[in-house]
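Take a look at this single chain, the form predicted on its own, given in structure tokens.
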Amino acid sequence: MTTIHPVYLVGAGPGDPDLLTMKAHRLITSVDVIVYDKLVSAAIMDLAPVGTTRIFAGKQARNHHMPQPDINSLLVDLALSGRKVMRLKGGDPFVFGRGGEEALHLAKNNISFEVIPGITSSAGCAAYAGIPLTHRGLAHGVRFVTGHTQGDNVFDIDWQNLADPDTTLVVYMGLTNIRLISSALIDAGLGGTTPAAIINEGTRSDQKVIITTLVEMPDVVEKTPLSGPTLLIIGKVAGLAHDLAWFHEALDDSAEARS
């Protein structure tokens, strides 16, 4: 009789392999199959031993190598084959990682699973950029939103609620709609001079951090082509990056980025 092992839904963090949890690292070196996303860094995948089956599931905004229903079915099929399966996701599986959908599908098919949290991109990238998400006198809270929705419809968000000058706003996957995000927040009352950070390849050796303003943010991105995972942080705390940047000298002013 085939032994059915739990499927491990694992957060890989934002990219730096040193940010993996000990449990995630241990599992990477012991499972039979890793189903991984585009946002999982090559340095992390290199930790898997030779002989581990690697299945690329793709998945970034509006460019899905493997549709979510197919990923769900694949995890069930792999588990039923008796292999030890890891679903490895950038960041944390339960923060804009669709880990909940995969867990529900496994549960409906009577497949047990374990969730291993990862450092979500908002925390990891902000820390490596020198931006505290909350700071006394500048931000008493933080909000996490996704910058795109299913399909091509313009996403419906309560911009009035998000345009709070005393709250930090973190936007995942926001490049595609960055101009809409900027204009909608300004129209809702958030000042155009509000500091904004664009963090590309956060926590990785080629991390790039651009500090600009909410109103200038779309033009900066347009004139500074970016590829790879990019996070937007909007709020007063972004202005602290000039003094608190510690990771490496990758901090650019928007004026320099546009030159």
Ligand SMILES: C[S@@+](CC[C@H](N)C(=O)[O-])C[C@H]1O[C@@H](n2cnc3c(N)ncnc32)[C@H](O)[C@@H]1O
Contents of the next structure:
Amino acid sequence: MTTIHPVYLVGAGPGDPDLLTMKAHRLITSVDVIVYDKLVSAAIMDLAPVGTTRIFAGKQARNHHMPQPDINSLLVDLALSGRKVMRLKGGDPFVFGRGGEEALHLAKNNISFEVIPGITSSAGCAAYAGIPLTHRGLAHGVRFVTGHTQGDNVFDIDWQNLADPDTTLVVYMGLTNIRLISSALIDAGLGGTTPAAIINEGTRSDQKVIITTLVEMPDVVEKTPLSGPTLLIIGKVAGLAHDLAWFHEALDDSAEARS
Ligand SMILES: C[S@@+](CC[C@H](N)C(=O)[O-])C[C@H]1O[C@@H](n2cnc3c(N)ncnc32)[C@H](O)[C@@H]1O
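Could you switch over to the form predicted together with the named molecule, since the one displayed so far is the form predicted on its own?
Below is the whole assembly, all chains and molecules, this chain first.
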């Protein structure tokens, strides 16, 4: 009789392999199959042994490589074949990662699963950019929202509620609608001079951080085409990056130490 193993729904963190949990690392080096997303960095996939089967289920806004129902069915089929299966996702599987949908599908098919959290990109990017998300005196809370719309859905967000100068707003998948996001927040009363950070490829060696303002954010992006994942952090705390950015200095120091 075939032994059915639990499917591991694992967060890979934002990209730097040193940010993997020990459990994620142990599983990457011991499962039979890894079904992975576009957001999982090459440096992390390189940790898998040569014999591991890798299945790319990558997704980009408007360019779905493998439709979600197919990914759900694939996980069930692989588990039923008796192989040890890992579903590896960028960041945390339960933060804008559709990990919940996959877990529900596995549960519906009586396949057990484990969820291994990862560092979500807002935490990873903020730390590596030098932005304390809830710095005392500047922000008494933080909100995570998506800036991406599905199909024809209206971009239906309560901007009035989000335009709070004392709360940090982190926008995942916000690049495409950056102009709309900026003007909607300003129309809702958030000052145009509110600091804003645009973080591209956060925590990776090619991380780019642009500190600007809410009103200037769209033009800055137009002038600096960015590829790869990008996160927006809007709020007074973004200004602290001027004093607290450390990551590239650390990279420079380690290059110097090696030479
Ligand atoms: C589909 S969501 C997945 C979020 C992921 N589950 C997480 O917890 O970070 C994809 C979005 O996450 C953000 N993102 C993920 N990794 C990132 C990185 N290394 N740098 C900047 N943004 C990142 C971007 O906004 C990207 O468009």
